[in-house]
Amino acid sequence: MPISFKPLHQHFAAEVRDFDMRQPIDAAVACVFETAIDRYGILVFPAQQVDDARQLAFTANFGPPDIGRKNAVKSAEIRLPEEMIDLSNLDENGYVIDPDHRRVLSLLGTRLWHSDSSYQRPAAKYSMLRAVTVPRWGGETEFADCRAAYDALPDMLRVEAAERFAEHWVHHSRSTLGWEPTEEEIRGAMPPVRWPLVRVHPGSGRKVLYIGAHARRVIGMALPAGRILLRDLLEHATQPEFVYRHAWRPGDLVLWDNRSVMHRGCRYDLRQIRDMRRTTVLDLASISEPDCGEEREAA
């Protein structure tokens, strides 16, 4: 039976039907998924029941792994393979970490709207998040369709955002929560990068807002004015009409396109186990995207 897709939202997101991720796929099947991702932005693979090795094998069909930030936090993630990001509240022995532990407080940054790795060049293309153990309540993930949000952008905001660039920095999102990086973390951090506020999604040809919690200023604008613009765009893009919320079940895997959607985790009881494992592939094509440069900043 051929793979099919059931839409989950009026704008984006679809559930994958008639597919078993435990089986290897060839280039033709990978192309089917890429075409679907270009259309839906998010693909939900329900109750796949795969292990780490199979998730890694599936991910490898879509590009090289993104492990850039993990190089700075290896000690906190040694329980998983190098190419996999640990988004759980567990230590290396599988025990729940104290809610006030620095690592758990850092993970609270994932509750802010963002696109994975927008703070680096190349940024992330696809992310694949798998649920191993879920809490009794909460812990959903919300996604926002930044293409539909751009299509509905008020004219005033559309004009103000046009041809502007934002600077993204790895520690900005958590700093807004009062979590300050250590001097060692700052020294080891990637330098800030700049992306257009409005990009063209390569797979669909549609314009998309590229914003989120890692964006700390708008180039060429006074800092307060730029942050108000970023906030206005974020508030617009995350209205309920543009958002899909996924309620996790063990075994679910969700694949999303960071170039067209933002996401955030939802509140849950940090004393309960939430074991989530993410693989991400790099968007190598983004290396050649324009950077505004110092001349634009001084304008």
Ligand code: OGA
The other form holds:
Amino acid sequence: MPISFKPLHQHFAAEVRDFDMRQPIDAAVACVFETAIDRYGILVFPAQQVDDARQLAFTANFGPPDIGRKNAVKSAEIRLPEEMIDLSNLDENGYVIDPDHRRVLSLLGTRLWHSDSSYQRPAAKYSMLRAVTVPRWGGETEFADCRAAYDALPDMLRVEAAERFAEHWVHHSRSTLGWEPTEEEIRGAMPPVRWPLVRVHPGSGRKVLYIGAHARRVIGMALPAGRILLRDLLEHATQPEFVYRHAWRPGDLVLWDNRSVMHRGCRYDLRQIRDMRRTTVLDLASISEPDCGEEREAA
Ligand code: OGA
Ligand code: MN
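Would you generate the structure of this protein in the form predicted together with the named molecule, following the form predicted alone above?
Full assembly next; the chain just shown is listed first.
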């Protein structure tokens, strides 16, 4: 049976049918997925039976790995391979970490709407998150379609956002929760980067709102005015009609395109195991996107 895609939402997200991720794929199949990702933004691969090595091998079909915050923040995460990001509340021995522990508090940053690695250049292209163990209640992941949201922007907001750039910084999202990076973390931080608020997705040609929790200001606007603009855009983009919520079952792998969608984790009982493992690929093409330059800053 050829691979097929079943839409899950009126705007985006599809479930992949008749595909077993244990099999290696060739360039033609990778291309089938890329075309589907350009259209749907999110692909759900239900109940796959893959281990870390197979997830890494599948990921490698789509580009070089992105390790995100690990670029900036030293961590003792040795539970998973170097190229995997641990979204779990588990220590290296597989025990639930105390909910007040720094690592679990840091994880709360993923509860804010964001696009992975928007604080670096290149940013992330695709993220692939796999559920190994899920809590009995909650712990879903929500996604917002930033293309459909752009299309539905009220004129006033569309005009305000046009041609503007936001600055994204690796420690910003957590600091809005009251989290204070250590001196060492600030010294080790990547310099902030700037992205247009509205980008064009290369695969679909659609305009996309590129915002989220890492964006800390709008270039050329007073700080409060820029932050309110970012909030208004975020509130618009995350209205229920643009959101798909994925309720995880063990073995599910969800792939999303960070250039098209934002995401956030949902509340769960932190005393229960939630073992989630992410692989990510870099968006190398984003390196050559125009930066806004210092002269706009002065304007
Ligand atoms: C991520 C992320 C949210 C979640 O994997 O990048 O933000 O539901 N995850 O764990
Ligand atoms: Mn994320």
